[in-house]
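Only one chain comes next, encoded as structure tokens, the form predicted alone.
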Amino acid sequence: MTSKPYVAVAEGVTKVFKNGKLEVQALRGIDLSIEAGDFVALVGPSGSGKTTLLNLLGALDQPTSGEVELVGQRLTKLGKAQRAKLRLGSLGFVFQAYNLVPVLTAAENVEFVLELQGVGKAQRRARALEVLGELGLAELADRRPNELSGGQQQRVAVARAVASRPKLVLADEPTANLDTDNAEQLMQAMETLHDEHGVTFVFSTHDPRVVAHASRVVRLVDGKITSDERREER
């Protein structure tokens, strides 16, 4: 693998799902490097590959060939129990769905993840409450779920990803289901929390909204990556 300052990097990956007789190619011999400070797009039309390519560089799946290396481990080389904790450590996840605990405030949701990883309360509230302010968030940190929009929703599970300052947030779809304005917010505030404090972001996404903000895009078609472009400026 590689010695140069990438956070995840995917050598000759295939994956192939079985369903009885049937199988489907999902990933045909993806290379990628996702390299620290990278605002990368995954980009492609539904069935290309963006969201399985996402959960193996999530250590959420495992290649069915090829090697998969996160923050310097190969997850070949990683159980499961060593697998969930490099995600705990160093991985900040945003899903289409939210995924926010309802019975938990805003500030709450944002704690979890660094609860779970036994920051103290006064600490972990503090954190809490400063990223959610960087997010335009401050006045409804102990507003729940319901009581949000969606746009505040997914802002919410944005803070809570970059709270525990993570190598590399991996966000599916994040702008699914929000409208435009909505869309363009969250982009916004990912893009300066990108920018101000170097959070490594990947998206998957067919959203044109989201590919305008990337200052890298990668695209997929049949499970292959057909073009990798830079961007200088976005």
Contents of the next structure:
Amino acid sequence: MTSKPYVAVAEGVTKVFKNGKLEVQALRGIDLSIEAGDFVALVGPSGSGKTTLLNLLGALDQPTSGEVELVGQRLTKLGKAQRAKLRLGSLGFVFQAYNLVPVLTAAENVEFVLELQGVGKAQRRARALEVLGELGLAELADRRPNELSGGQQQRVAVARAVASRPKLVLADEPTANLDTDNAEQLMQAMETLHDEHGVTFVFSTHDPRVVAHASRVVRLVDGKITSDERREER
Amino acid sequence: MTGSVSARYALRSLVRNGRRTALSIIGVAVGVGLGLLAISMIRGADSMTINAAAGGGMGHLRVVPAGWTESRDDDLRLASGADALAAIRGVEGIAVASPRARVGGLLGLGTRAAHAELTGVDPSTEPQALRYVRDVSAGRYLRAGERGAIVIGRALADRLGAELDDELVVTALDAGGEMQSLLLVVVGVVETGSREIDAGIAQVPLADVEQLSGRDGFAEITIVVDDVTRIDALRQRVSGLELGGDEVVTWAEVAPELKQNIDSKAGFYNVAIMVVLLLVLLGVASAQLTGVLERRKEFAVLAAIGMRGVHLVRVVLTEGVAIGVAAAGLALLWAGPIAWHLAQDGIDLRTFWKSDEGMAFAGVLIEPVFYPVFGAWLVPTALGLSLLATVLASLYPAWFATKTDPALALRVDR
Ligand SMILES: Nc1ncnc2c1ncn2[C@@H]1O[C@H](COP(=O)(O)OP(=O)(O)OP(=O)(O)O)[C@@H](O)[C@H]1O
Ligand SMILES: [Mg+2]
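With the form predicted alone already on screen, would you show the form predicted in complex with its partner chain?
Once more the chain from above appears, this time first in line as the rest of the complex follows.
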């Protein structure tokens, strides 16, 4: 496993938010390469630019300057619809909250992404149940989000994110609303998917116990990367 | 429909906001139901007007001499004769075909005189073509083959001071400019209830008009059909017969002002229905927009995971269609039975319009009771009106949904 392909590359990326006359420099020159199979924790104080960076790596936004390349495609060359297509085909997302569509069951939430990808009815149902089963959620497949605990909801969100076999899964503070036990369970679910299927994860967090799961830790301060460490042992 | 997750998403979102959805459905159903009733009544009133005009002597169709439509010249005569008349009477769907010819003349009785337009008719068919002469209030109607007899309206009889069996002297100018005179015995007096119409009734055997005018043959053949909706088809059929250059026209061409009246009324009602639908549409649009705004976070998450604008539009439009179909059903449920009852019992205009005189409009005696139309057409009309309102109402909210910024999904409201 010497020359792993890059799934995401940021080069000299800056992001400036303009609020009227006020300009906020959210990112000031980010160089970062995410390799296939990485399990990256993005850490840093509040306001350091973690969410902003994840937005760019997730093709949800465009950089002010610099270039982001996702699975070989230059983000600045893509229009809105093409970015949506890229997200649907190659990326998975886990958000801090409100991940799931409340009127759909756990399985339907997972199926939804597959349906958008054009996967046939029987196949997508089977795939949804397979992923939910892998994360120990088989029993909960037909429950609606309001019948699930916060931890269960987040794990369903992870199931949805990986169901379409994305090249990269991005998670912005996925454990922020969870207690220690549920946070631990969620991290273990992500770790299993990483170890067994080689799913690439980049997640931001404030929680040191969550950081402990990462094989690579990128630290952001004030819109700049101040350290980027790989750890073989975790 | 329920096979696709996005359809389930749309329908369950409606169920989740059951109260708002129900209010939207009721709102549309009320508007559409009113629209259905209005259309049912307009159609009933229109066919009543057309039939009243047709039975008032105009006919649904009329065979006229070439050039008559432009000149309106009553001195023109048809090329068609008895053979053509027999052929027309043989066409299936034609209730009656009655030949006529007119001549203007002076009626005199003793010292009194009145100008009148004499209509020469075929006594065996005329009462079916002109319902006013069906009930003769005094005396009798003309008999087939009879000569020198006249049936007049009450107003004309009063003007002349004429009574049954009086002999009227009629004087007219013939085709060659010569004065022609005839003695006509009053065999019947007609009372329609409208003096305006009574004043215009003076019917004599066709042969007497031929003699007075010095012109042989028919000036027109007036046709009444069984089914108003087949007027155009029957016109084609009759035109296909051997008519020697004569033209077949519809009531609308005979009386363009009546047609215009019906059309402008239809225009007015269409605008009224559209206004009601527009109000309904605005209500639904606001409810749908609220629904979209409430789900901004949901839509942002869906947009973030790659749901494209067209998919979001489809979800919102599915909701609009579902509301529309449900509302159409509800509209039929409440307005259908009412329309059915009205179609059975009719609407009696005398309850709104108190008058002893018969109701006459533009020389036509209007039936005081008309029957709104009920039929299978109500279903597609209900669906059409309903979906028009709800789908249009969903367009702006749908467009708004596509404007959702997917990056919103990562931002947490604190
Ligand atoms: N849409 C926006 N408009 C204006 N400023 C923004 C916007 N998004 C982020 N910012 C600013 O950019 C900077 C970086 O914000 P960002 O959300 O990326 O930080 P973060 O590291 O995710 O913080 P936290 O840990 O609190 O989530 C902050 O100063 C923030 O106020
Ligand atoms: Mg953040």
